[in-house]
Amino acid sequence: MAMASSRLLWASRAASYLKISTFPRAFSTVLKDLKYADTHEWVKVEGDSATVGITDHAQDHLGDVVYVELPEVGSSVSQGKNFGAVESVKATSDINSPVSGEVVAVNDELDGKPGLVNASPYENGWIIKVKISDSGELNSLMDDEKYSKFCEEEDSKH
């Protein structure tokens, strides 16, 4: 009988652990070296090249990401335009571009691994790379500390 009764403490305790461990996470991962918007896309610089991705904050909200639509290489991004979409189990979002230029990449391994953008929003999950037109647009775009502060904010009114 007692055996019995440590099982069913120790299924409890599991259950409740396991229940617990399900709850969204309060904090999501905010690099630093990197630029945001305030629609949740990141932009890593080098030179006049830029890589964009969804933040972290943004996959943790969106859930499963069931199909991202990319752009054309070649065709240009305006910063605040939507150039693209990131569907999920939860809801289909537009992707803005943080910065204006040419498309010369996209992450092709998406059309196959959309999971990618939840799995590692900042290296994997890239989007696109943009050949910049105006670097002075960099400046309206958040650091990691201001982007945080601005997603917890965001979140508080939740």
Given for the second form:
Amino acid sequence: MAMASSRLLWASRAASYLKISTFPRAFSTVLKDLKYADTHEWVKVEGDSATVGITDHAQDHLGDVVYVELPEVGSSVSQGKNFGAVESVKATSDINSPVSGEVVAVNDELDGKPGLVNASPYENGWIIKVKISDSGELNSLMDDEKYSKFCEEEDSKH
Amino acid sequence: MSAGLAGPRGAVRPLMQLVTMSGAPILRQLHLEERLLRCTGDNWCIINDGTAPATIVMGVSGRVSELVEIQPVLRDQVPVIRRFSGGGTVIVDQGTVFVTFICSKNAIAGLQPFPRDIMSWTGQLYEKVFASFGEFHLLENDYAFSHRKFGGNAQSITRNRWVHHTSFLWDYDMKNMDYLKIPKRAPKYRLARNHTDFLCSMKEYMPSRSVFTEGITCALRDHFTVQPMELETAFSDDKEFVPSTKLLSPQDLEAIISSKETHTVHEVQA
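Next up, the form predicted in complex with its partner chain, please; the one we just looked at was the form predicted alone.
What follows is the entire complex, opening with the chain shown before.
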């Protein structure tokens, strides 16, 4: 019991240091300090600059990504509206922007390595960078705890 | 979403509009599907029995140079379409029967709008249609009798809706397969077989096309209240919507032969 407790304590401290939330029944990684949309995109906000990608939950459910359709730099995105798509298995799935603004960068690496979305959804698999036009919209997004719960509820429905 | 009729135990089944066509050009069908997916909130089943002319249809990310024998295609003026959904390349003709489901994400209780979940659900639906005619399997996203493919699938998933469409080989012209290359990305169960050994015709297993299409309607009634819709109503024009499914011109194909093929980013429709 003592060994199990100290292991749990270590795991909890490690998770906190790495800014990872873990829930006993969650199968996907969810990072603290990110915001999440109910369509399974994440956004990392630094000032008026945002980086957007899809979550670990999404990439796990989508399967192996074989193609990412990227918008053009300079185009506009709107919160909740699609700006691109990923192809996996036999499907194209819309990617919806969690924020509104102007696309200032796209991850060109995804052209040759679409699997980065699966392997590194929060880091190397980022999809676009946006100059945010309305930071108030961030209030409608979920934090890590709410998003983890949301994913659990979705998965438990079947 | 419109309410349907109460089924067993009082569960209300959502409505599904059924559009039945015969011989409609596949480009027209795909444009209709994109519009119904993006611009309506209803559930739809589209059945198109055969199409003309014989047409090559590629998925959204398909590279023409890797999938199509371009020189014979140009010589014989075979149309090549890039569709809005994922998946592979097919050549379709009068022997192809198309079946498409377009649904809102809440239409089927407990079904998450992800590719494998939707694929699995359709496999269960079609099991009811085909079980008495052959050893039906959903094999790595294909519909097969035993280990021979007769149905190819593709999907497109939006925020709140999804489309799952299938091209079924009621019959096919072996010669048409010569326009297609064997794809690099093939299912494992294909085992490097050529088209002849990999595919089969549904007509070898079922008595008629109408038995097939009636079986689909019957299976759908377990989940939906199926309501036939007039073709003209379904095709009513929405001039504001611009579909992304595109017919490649001979100039597009010639450009691919003469230069390195790259993907172009095309405008994504909201």
